[in-house]
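This document opens with one chain alone, in C-alpha cells, the form predicted alone.
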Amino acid sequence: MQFSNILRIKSFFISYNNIIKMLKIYRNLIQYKDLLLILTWREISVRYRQTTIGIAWAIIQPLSLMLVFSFIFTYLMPTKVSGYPKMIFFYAALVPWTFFSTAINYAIPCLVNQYNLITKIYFPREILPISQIIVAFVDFLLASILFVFFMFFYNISLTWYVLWFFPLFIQLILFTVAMSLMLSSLNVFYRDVNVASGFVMRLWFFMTPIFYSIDALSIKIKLLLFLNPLTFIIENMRRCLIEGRGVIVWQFLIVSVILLIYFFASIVYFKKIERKFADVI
C-alpha cells in the first residue's frame, strides 16, 4: 500500500466530521436514554409475553446445542475436543456465540419492521439496533447463570486470569454493535440481507471454534479461522474461563484494533446514510 494511500485512510478516521458522528452516537444514547430503555422493555415483553415457559428460551437455546454435541461427541462420534468435560467446553463457547447470533439476527430486519416510527417522528435510528442488543445481553446474563453452575458441578476453580473476559466481552459487544448497525442499515436497501442472514449464520457457526479447539490445528487453518474476529474472542473467553490460560498481548492488541476500526466505519456509515432510511422504506 503506497504511503498516499495510508495517510488517505488515516484522514479519514480522524477526520473532524467522523470524529462528531462518532461522538454524537454516545450523546444520543444518553440524551434519548428513556426511549432506549422503553424500547427495550418493549422487545423483551413482546417476544415473551406468550411463551409458557418466558425468559427460560434464553436458557434453551443454548443448553439444547450443548446437549446435542455432547451427546454426538460421545456416542455417536467418540472425540476428545478437549481435557475438560465436554459438556462445559461447548457451553462455555455457546453462550457468547448465542449473544451475538441473537443479536444480529434480532438487529437486522429491526429498521424495516419499525417502520411506523421512523417515518413519523424523528430520533437516532441507531437505537433500535441497539436495542434489541441489550435484549440479547439479557438473554446471555440469563444462560451465563448455568454456566456458574456447571463451574461448581465440574469443581473448576477460576484463576486470575478470568478477568480477561471482561475486555473480551468489550471486545464481543463493539463487533456486535458494528455489524448489527452495518447490517441493519443494509437491509433498509437491500432486503436479500435479511433473507440471507439464517444461511449465513450458520456458516459463521461452524467457522467459529464452539465445538472445536483451534489448538490441533495447522497453522493454515488457524489463519483462515482467525480471519474471523470471533474466533480470537470465543476461544480466549472458553481459555480463561475453563483452562485457567491467559490471553496473548500482543494478539489481543491486533485484534482490537482491527475492531476498533471496524467499530468506527459502521458508526460513520450509519450516520451517513440514516437519513434516507424513511425515503427508502
Given for the second form:
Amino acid sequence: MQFSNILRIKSFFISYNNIIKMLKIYRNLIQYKDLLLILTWREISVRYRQTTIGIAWAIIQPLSLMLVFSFIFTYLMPTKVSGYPKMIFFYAALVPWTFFSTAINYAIPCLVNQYNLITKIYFPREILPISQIIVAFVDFLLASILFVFFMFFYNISLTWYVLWFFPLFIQLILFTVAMSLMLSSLNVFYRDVNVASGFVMRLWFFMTPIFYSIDALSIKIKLLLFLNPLTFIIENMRRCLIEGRGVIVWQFLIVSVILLIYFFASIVYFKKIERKFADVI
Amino acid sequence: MITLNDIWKQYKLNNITHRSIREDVVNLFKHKPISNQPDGTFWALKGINFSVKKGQCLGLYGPNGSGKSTILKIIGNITSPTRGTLQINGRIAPMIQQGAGFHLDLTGRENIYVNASILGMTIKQIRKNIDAIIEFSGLDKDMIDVAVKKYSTGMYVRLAFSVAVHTEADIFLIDEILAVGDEDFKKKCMNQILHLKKSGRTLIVVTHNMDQMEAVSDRIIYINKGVIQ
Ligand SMILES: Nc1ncnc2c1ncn2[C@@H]1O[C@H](COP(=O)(O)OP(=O)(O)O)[C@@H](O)[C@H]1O
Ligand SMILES: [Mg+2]
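Which structure goes with the form predicted in complex with the partner chain, now that we have seen the form predicted alone?
In what comes next, the whole complex appears, and the chain from above leads the way.
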C-alpha cells in the first residue's frame, strides 16, 4: 500500500511528460532569450530612470535594515549577537534575504499585471516571473559590491570556504524561482496571494536567521527553523563568508534534493496551469 | 493551413469574478453570459469544424457571445480547447483587437521590441526594422515613446498591425477592430487587411459589418451559441 504510493509519487516526478516539461522550459528560455532580455532591460531602466538616486535604491534597503538592527542591538537592547561585528553580520544575511524577498514581491503580481499581453498572444508565461527575478538579481549584485567593501573594512580574512557561497547561491535561486512560479500563478486564480504577501514576507523575515544566528539554539528549535529552507541557505552563506566555516556536506545534499524536487514540481505545476491563465485572468 | 476538428470549449462561470474590471465593464454592455449547464459551467463552443487554407481569408459572423473571440483565442494558442484537436501551420500574430497584445506600461517603441521578439525576431533584426515599423504605423514621433496605455484604440490597432506585418507571422486573427474608430480609420484598416491578403497571409476576421466582411473574406461562417449554422 505505502510502497505503491511511493511508486506513484516517484512516477509523477520521473514521468516522461514531466521531464519533457522540464526540458521545454529550458528550451523556451533559449528560444525566447531576446524577449527575456528586452523585458528585463526595460524593467531595470524604468525602475532606475524614474528615481533620482537611481541604482542606490538597490543598496539602501539592506543597508538601512542593517543600520536599524545595529542600532537596536547596540543601544536599545544591547545584545551580543555573535562574535563578529554586528554590521557585517546583519548585512551578510540581509543581502540574500533582500534578493529573495524582492524577487518574490516583483514576481507575484507580474502575470496579473500583464493580462493584456497574456490574453492576446502566446509566449511561454514563465518569461514574465523570470525576468522579475533577474531584476532582483541585478539589485543583489549591486548590494554585494558594498558587502565586499565591508569585508575589507572589517578586515575579515578570506578562507577557501568562501567558495561554498556559490553552491548555496544556486540553492537560493532554485528556491526563489520555484516560489515565484508558484505564487505568481496562484495569484492569477486568487488575488489574495498579493494581498497576503506583504504580511507573510514580514513573518518570514523573522523566521529566518538574519539578525540572529541558530548556533546557540537547542536542537528542537533548530529543527523547527530548518523547515524554512532559507534558514539553511542564509545561515550557511554567512558562515562561509565571514566566519570561515564550511557547510556540512550531508546537510547540503539533503537540502539540495528537497529543493530540486520542489523546483521540479513548481515547473510541472506552472506549465500545467499556464494554459488556464487566459481564461481566468 | 488551419484545421479545427470538433472543437469544444467550456468555461467556468465563476472565472468571471477574476476577470479584469475593464473587460467586465465592456461585457456588461455586450451580453450577459447565462449558464447552459446545471453545474455553473458554460459551453462557449460546441463542436466547431472548419479549415482555412494558406492565403485565404475567413470571416466569422454572429451575435455577441456566440463564441467568435473564443475561436480566435483557441487558434492563437491563448487558451486550450476542452475537447477536440487543431492543426496549425505557421506563426500566429498577436490577436488584433481593442488593446492589442501590448504590455500596457511600456512605450510603443518598447512594445514593438516585445511583440516582435515574441514573433521570433532577434533584437538585431528589430533594430533594423524599427523605423520602418514606426513609419508604417503612422504614429506621431512623440507618441511612440509614450506608454501604450495612453493610446487611443485606433493607435493600438495601427501599431499592432504594423508590428505584425513586419514580422514573419503568417496567420492574422482580427477581432472586431472595424467597429471602433472613425470612417478614416476604418478605411485604413480595410486597406491593411487587403494588403495582408495580397502578401499571402492567412486571415480570420471577425466583424459586424457585412459589407466589409464580404469585401475581404473568401468565405464567411455564421456562428450562433457556439455552433456553426
Ligand atoms: N474567460 C472566460 N470565462 C468565462 N466565460 C467566458 C470567458 N470568455 C468568454 N466567455 C463566455 O463565452 C461566450 C463566448 O464569448 P466570446 O467568444 O467572447 O463571444 P463573441 O466574441 O462571439 O462575442 C460568452 O458567453 C462569454 O461570456
Ligand atoms: Mg468577441
